[in-house]
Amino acid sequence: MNTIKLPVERSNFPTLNNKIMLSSCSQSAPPQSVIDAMDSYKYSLIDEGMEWGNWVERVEGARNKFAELIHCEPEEVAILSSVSDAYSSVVNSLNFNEEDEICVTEIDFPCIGQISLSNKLRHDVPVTFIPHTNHVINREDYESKITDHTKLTCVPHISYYNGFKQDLKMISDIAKQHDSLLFVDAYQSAGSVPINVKEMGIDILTAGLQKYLMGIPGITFLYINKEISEQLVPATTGWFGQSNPFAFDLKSTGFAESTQRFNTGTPPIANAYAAEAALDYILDVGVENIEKYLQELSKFTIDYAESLGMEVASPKDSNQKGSTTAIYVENADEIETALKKEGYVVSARRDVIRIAPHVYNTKEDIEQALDRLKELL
């Protein structure tokens, strides 16, 4: 049934052996050198008790692989451990007036508006909410809200509800006519299609590693465009956020190059074995490759459900869509548990269920989930 050749070999995936896995959206599922780079690190402990000299190569390791994803230099990159972290970290570094102002889309991700709602709060700065039409936002939406006075506006590149793409080039331009500065999340993206943030003219940009990245929760990068990084001190640091952190100087700061002054404590060493690991399998496959692919599988998954007659609610237009197919489904939560214990790991949302492939994925996957589905509701 597909037209173009799987990009990978599916036996690199051992989950695929008793589940069909179609949420990448949610997590992916890891490739074989993921997982054996997290019995490295079981291994390091085991057998040499303490290896730090290891543990921060790889951490480095990660960075730097995640730089050449994002098309940028290492040391614009920080770690951290979630998007939350990230967000927070951008916004107590920010110093607001009394005219300024946050500009958050209504599909960004709950913990976008949390974090931008309590910095109200504490600093009564107002945020601004761009709408939504069906989960879509137009170019009128973002000329509209951004203003003189917006020296933030976030927006996640791909919604995470619908899968819904969104041109970041074309917003950032907006930003950028009023001055403010623009923060991605690109959570539901990376992996799944090319970013370039200096291209793009994206100031900061935040992601983890479970979704399309192939990797594990508890480890994030954020990126900072180093002119802005070196103008900002965080308000939330530690002794990897430091130029020298082994210098174990507790009466100083002396804060790292560019955004790396966000590090903070201790990293997520276990996790970074695994983000090297999987950041390496997606270069080497290619994210030009991946999202070939993936644009047919999407294309496809649309296509079926329609022919069953279920309601999508993602965009039809491949150009305004990631990889994640939206279908609305009253009951999801139930839905999804009950998929689940047959085999079928899909994720759901409020009141749809998501199909996100990955390149390990086949039509057949797709077809085999919504026949279920189908029968289900």
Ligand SMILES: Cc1ncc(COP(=O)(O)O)c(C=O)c1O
Contents of the next structure:
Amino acid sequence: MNTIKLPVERSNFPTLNNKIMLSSCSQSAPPQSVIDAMDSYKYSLIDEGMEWGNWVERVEGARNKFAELIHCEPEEVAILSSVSDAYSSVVNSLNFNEEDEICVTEIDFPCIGQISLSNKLRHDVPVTFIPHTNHVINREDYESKITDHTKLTCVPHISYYNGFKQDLKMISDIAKQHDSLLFVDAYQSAGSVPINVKEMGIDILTAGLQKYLMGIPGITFLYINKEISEQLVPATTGWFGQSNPFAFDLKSTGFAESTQRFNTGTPPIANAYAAEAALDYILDVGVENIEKYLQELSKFTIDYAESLGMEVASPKDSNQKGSTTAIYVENADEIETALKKEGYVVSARRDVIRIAPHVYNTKEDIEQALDRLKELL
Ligand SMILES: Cc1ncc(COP(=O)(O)O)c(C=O)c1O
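Having looked at the form predicted on its own, could you now put up the form predicted together with this ligand?
Full complex below, order starting with the chain above.
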């Protein structure tokens, strides 16, 4: 049973000394332990010069902790640099037949559509976009678009735009009826919402560290269920995708166990230091606790924004959304910049300002930021 009281101790987050951080959909404030971990890589270089044993251990530590977070085996997780890398790697490893297609939702992050369309240019594999209504997708939309020709179905767990949270088990059941592989982009959910890839029936999942996982950019995890990854020959791989990279064997390929064959070259070691510490912190606080607390803040944000007469672009039911609440504004980028000057860090996307609290935020933070936003409007 987890005993950390929420909101967590703010003095543990140096960024909060001079900022009200409400931008976890883009970048969270890192806890002191993440900053210390980045320092320890720096001192490893300064004091030890070269420390491969320790560096590889940090990468393995990060992999193990991510596996714990999503409830899979560590060998089912590869380490790459971005969600774009991870999705490209998956698409490039698939063999498409003449009638196959890819289904992507209209609420996916743009890189998912762009990479699918690049695959279309190269291999003539059609891309079907599953439509949204007010940035929400319903069961019928999935039922009508996923067919026996859908080799790959791509969905975000939580929308980057308005925090809409999807029922992954429902989507997975539909995909399975058609033998379609389910790819989940969990960048906006990992760390804020519990994920159990086996119980949710997820075949492939990816997430970076910069958002609700409280880490930094430049490192991303790719989970592929081992029964699937062992059937795949990755087009993007490298010496760290081999069972023994240090054999330095130029003339044969001996892939590493299951999804580790999707590793490429030397891993992002400095980023792995930060990732391991960030995952440690999140697991310590407990994702169930985090979700419960963020649901409370999410409901408060909607109610307070509406009480100020603002138009909310997110679902109103807190069970249907994550922590991010999107508010329609004109000139979102200008408003983000104006609020930043006053110490409020929020995030603009197209026509909305996103308020994305984490466990160090209080209702007062949200109240103050929304009051200032109202004045600016
Ligand atoms: C849901 C989601 N997927 C993907 C990305 C992009 O990830 P990357 O830059 O690692 O490719 C983002 C970035 O904001 C995102 O929110």
